[in-house]
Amino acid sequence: MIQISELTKVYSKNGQIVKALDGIDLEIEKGDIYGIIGLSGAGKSSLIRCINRIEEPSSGRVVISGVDITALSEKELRKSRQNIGMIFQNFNLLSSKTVYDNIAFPLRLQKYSEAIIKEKVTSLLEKVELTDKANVYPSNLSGGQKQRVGIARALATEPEILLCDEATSALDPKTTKQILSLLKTLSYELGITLVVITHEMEVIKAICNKVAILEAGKIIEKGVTAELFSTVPTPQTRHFLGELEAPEFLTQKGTRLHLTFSNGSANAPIISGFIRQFPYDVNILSGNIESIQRQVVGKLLIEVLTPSEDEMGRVIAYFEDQHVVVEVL
């Protein structure tokens, strides 16, 4: 669906060269809800805007459904963009137009008849649950309602791809959850591929089946979301994937192990099995279990008191046999 190869974006700012994207390689398959996460300045917005050439890449290729959009003329690009919808952090609605007219706007640009426009807009209003707001102006809408209008407008041309640039960062947690649920539902119902730019890992966990972590214009990690959370974070990814820490007031008495449960092991009674098998005291210092894309992912920080390194080796082997990833701290 989307193949990005050696994508680079360079800006000139105050006489200095700033490389926002540095050789990005990424493949997004049809039907993916693909999250791209990074801190401020990582290059997230530059990447998503290069996908539809709102920003011109400095080099590299973006191929969408077999078409290299970086090689298209302006006329060809305008036609290609009809297949790519986009929603924004600050909604970008036309304040002088009603909800109905905001959604109808891209359709009128494409010279659809008013009869077809009415049919499409009415259907979209139902999909985003704003039928009763058709004649209301944006200033009278809540943030969540404004974003629903933005989503409906982006879907008006029936795109195969929807780009979401920090679409929930201006919303409160409850509204964020509602908008994410709506996006996930629309993706499945309409068969739309979503590319989700965010700085919030909770957004990734909620709807993205795959994720790429961006730092200083480079992808430092990518893969299936649930699998990524079932591995030990690298020093570069700890900020995003998180790690458990023991309370500061606890003094260390034994060897601390950070356990990451994978392959269904989070559902198994592994700690009780350990206690039955080994005569060593074990303290549970911290833990977390959650469901990510219908897969249970768990992390546990424990402290084991053993008499020797050889015995600790047996302990680690036990956990690894249970499909638990072990990191000795």
Second form
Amino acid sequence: MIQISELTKVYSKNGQIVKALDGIDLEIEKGDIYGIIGLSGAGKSSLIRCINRIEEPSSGRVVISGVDITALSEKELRKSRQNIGMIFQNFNLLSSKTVYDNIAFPLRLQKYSEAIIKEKVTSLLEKVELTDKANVYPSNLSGGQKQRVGIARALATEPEILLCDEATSALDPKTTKQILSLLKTLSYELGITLVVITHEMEVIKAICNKVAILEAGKIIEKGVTAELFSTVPTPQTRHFLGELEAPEFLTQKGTRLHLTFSNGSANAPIISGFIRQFPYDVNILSGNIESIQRQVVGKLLIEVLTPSEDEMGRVIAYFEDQHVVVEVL
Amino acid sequence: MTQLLLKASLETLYMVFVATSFTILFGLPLGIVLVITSKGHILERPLLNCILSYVVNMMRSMPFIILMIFIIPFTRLIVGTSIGTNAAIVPLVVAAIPFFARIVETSLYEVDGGVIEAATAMGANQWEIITKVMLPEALPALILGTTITIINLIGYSAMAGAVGGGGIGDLAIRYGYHRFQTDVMIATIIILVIMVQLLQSLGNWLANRLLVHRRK
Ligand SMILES: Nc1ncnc2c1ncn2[C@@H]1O[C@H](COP(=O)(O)OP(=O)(O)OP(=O)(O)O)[C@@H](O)[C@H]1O
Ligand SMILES: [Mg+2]
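Taking the form predicted alone as the starting point, write out the structure of the form predicted together with the partner chain.
What follows is the entire complex, opening with the chain shown before.
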């Protein structure tokens, strides 16, 4: 669906050169909700803006449904943009137009008849549950309502792709949840491919089936979301995956093991099994369990005291036998 | 005297009305071009922007009274004479265009870049962005800016009147100053004050109506 290859973006400002994107390769399939996460300044916005070329890539290619976006003329590009919706952190609604006219805006650009526009806008208003706000101006809407208008506007031309740049970052947690579930429902119902930019792992966990981690213009990890959370992280990705950390005020007595349970092992009584099998003391330092894309992922940080390295090897082997991913800290 | 005042007022109104029309006709596009050719905007053209900006600054730095005399040949070329109401309109327009262009420029810069970007992402071309996004979004500011420009034109028109352009200024100089008719002087001042007040109120009312509307 979307193939990005060797994409780079270089900004030069006051003689300074900033390499915002440095050789990005990414493949997004139809129907994916693809999350791209990274810290501030990692290049997330640059990346998503290169997809519809509202930022001109410095080099590399973006191919959407077989069409090389980077090779299109201005005119062809404008045409193909109607197939790519976009929503923004600050909503970017026209303050001079009502909710209805905001949603009708992309349709009017395409010179639809007012009768068809009315039909489409009415159905979109229903989808985002804003029928009663049709004639209201954006300044009277809450953040969540504004974003719903943004979503309706982006979907008006029935695009195959929806780009979301920090679409929930200006919203409170509850509204964020509502918007995310709306996005998820719509993507499912309409078969739209979503590219979701965020700096919050919660957003990724909630809706993205795939994820790429962006750091300093490079993708340092990518894959299926649930899998990424149930494998051993690299030093760079630890931070993003929310690995458990032992409280600093505890002095370390034994070996600390970071255990990750996924579907197979999350429900099994593994710790009591350990206690029955080994005569060693075990302390639980921290733990949590959550559902990521319908997969249960549990994490546990324990401290085990063994008399020897060999014994520790046996302990680790025991956990691995139970399909637990073990990381020695 | 009422006769004189009425005639002079009508002349002033005529001068200001025609001058305003031409000022908008030329100044609005100039202001738009100044914005869209600036760095990072929808039609970035650094060289053109630089040249236009320089010309506008140059014209704005010229005192009106000097400009008026300086462009007499140009005025002759256009209206065939350099005296009278029609001849006064030419320097008025020439002086007001750069002023109005700058006002248009600042009004349009106020339009949120994100909104322009959203329109671009929806496949709007430059013309559509100008006419369907930038101008409607900036309309209240543009109305207020136009009001200021017209008020300026009223002031300038009085000056133009002093050198044979007719209108209120002419009246004030000829009767109020040269013939020491203080009552005429005072009457002209009152008329000017009323004109400016009415105009400013109208401008404010229009702009507010739009803004209140958008907040509702
Ligand atoms: N127009 C620009 N001119 C110069 N440098 C830019 C420009 N836009 C972005 N940059 C730089 O490129 C880098 C990546 O920026 P980008 O906005 O893509 O990051 P981001 O991941 O979206 O960050 P944030 O989470 O803060 O939005 C940053 O170092 C930024 O300063
Ligand atoms: Mg960003």
